[in-house]
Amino acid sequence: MEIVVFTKRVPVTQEEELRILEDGKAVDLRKLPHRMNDWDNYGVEEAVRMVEKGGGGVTSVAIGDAEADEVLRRAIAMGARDGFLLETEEVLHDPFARATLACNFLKKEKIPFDALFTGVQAEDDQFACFGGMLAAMLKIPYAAQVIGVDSVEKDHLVVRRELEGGLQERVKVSLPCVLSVQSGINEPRYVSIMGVRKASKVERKVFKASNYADNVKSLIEVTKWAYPPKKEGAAMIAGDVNEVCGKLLGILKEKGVYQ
């Protein structure tokens, strides 16, 4: 089976505090660690692990800058076979803007592909729709919340769907089609520096995005970029035991709670 996963270089920012530029129409990403975005390590891994009892290839495409070579290498550290870069020096934050430039892409090229990986969603701007886009462009199969791939046969695959409430749902799906892969779904290998450096070895192709934008257009548009806003501090009762416990009381009946 032939496995085309989408991946994509994020920045790290749960710790970090961040800085919107001037203009408010960017924020400062330049001293930021990136990592390949959660959701897509688990669609590498998925891919990987069916290629390994099956038989065929993953191929990782990623979308972005040079820096984005970052997460094809991780990508063939983990057992991708190769990685192809579509490189645009404009930050797309449309996903129908990447899912035209994607699908482009594949047709253009004729990439052979069974199916094709992404994440739920990306960790930056967490849209949660590449993936149905796509497929819809592609006009093929789609499955979301993907969480289980339990089999794997010549005209399609049986997979299971995350749903709310602790439900999943086992669904055929034929192929070719999109699946958008769930964490959970098992557990991404380990990746050593090692690992990665090796993976530079392995010749990663670059595709100049240019050459693919046909009807790419964005249909949404950061307009600004803006803090949220600050929240009271916290109400500081004074007083004896008796005195902050009627005061306490008589403030969660205000708000409700205590009735």
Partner chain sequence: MSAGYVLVVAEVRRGLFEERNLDTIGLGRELGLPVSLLLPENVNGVDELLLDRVLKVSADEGTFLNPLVMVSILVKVFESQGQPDFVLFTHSSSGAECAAYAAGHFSAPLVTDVSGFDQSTGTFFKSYYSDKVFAQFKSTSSPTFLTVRSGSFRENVTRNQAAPAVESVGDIAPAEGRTFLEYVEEAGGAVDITKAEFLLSVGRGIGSKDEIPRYEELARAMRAVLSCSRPVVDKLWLPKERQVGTSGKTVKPKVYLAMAISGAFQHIAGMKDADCIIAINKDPEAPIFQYAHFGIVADVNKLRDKLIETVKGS
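Switching from the form predicted alone: structure of the form predicted in complex with the partner chain?
Below: the lone chain, stripped of partners and molecules.
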């Protein structure tokens, strides 16, 4: 199988305080470290496992600026054969614009594929819709939140989709198709710094997004960035570790769960 995996470079924001600039015009991401979107890690791993078992190759595609090359090196270190950067001049906030760009690129460059993988969502914008839009534009089937690939046949796959509350559905999807891969589907392999260094010797191709710009437009626009609405919030317990520990156990006693 030929599998194309879309990978995105995202800022790491878990323990960062994010600042909104210029009265809501932008979010300051300049000083943040970046990495491969966690869901894409699972997508690359799943694709690499499938070709290791059944033959073929994995191509990792990133849409973004020159820095996004970082995730291509990582994907190659994980076992991808090729890395393609679709280099954009500006951030495309609307997934519809990104999906149109990807669709134009795949068609114009006649990239061969049996399946396209994406992560379920990107950690930064959490849109969870790029893969579905792309599938519809290419007029091929789509399955989101794939948590298991049960069988790989010549013309179709049988996959399990994660629903809510511990329920899954098993569906049959014809090839070629688009799958969005859920975290937890596998255990992504460890990638060493040496591995990435070695991977960087493999040539990555750069394609200018402006060559695939037909109908690439945004149908939604950000008018403003805002901090989350403040709720009442928690009563904060302050003090050194001894004090905090004592107060915490006091609350647990009061609530009747600890003697």
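In this text, all values refer to a predicted model and were calculated from it rather than measured experimentally. Positions refer to the first chain, counted from 1. Under this definition, the rigid core comprises the largest set of C-alpha atoms superposing within 1.5 Å between the forms.
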Flag for Glu15, CA shift 2 Å or larger between these two forms after aligning core: no
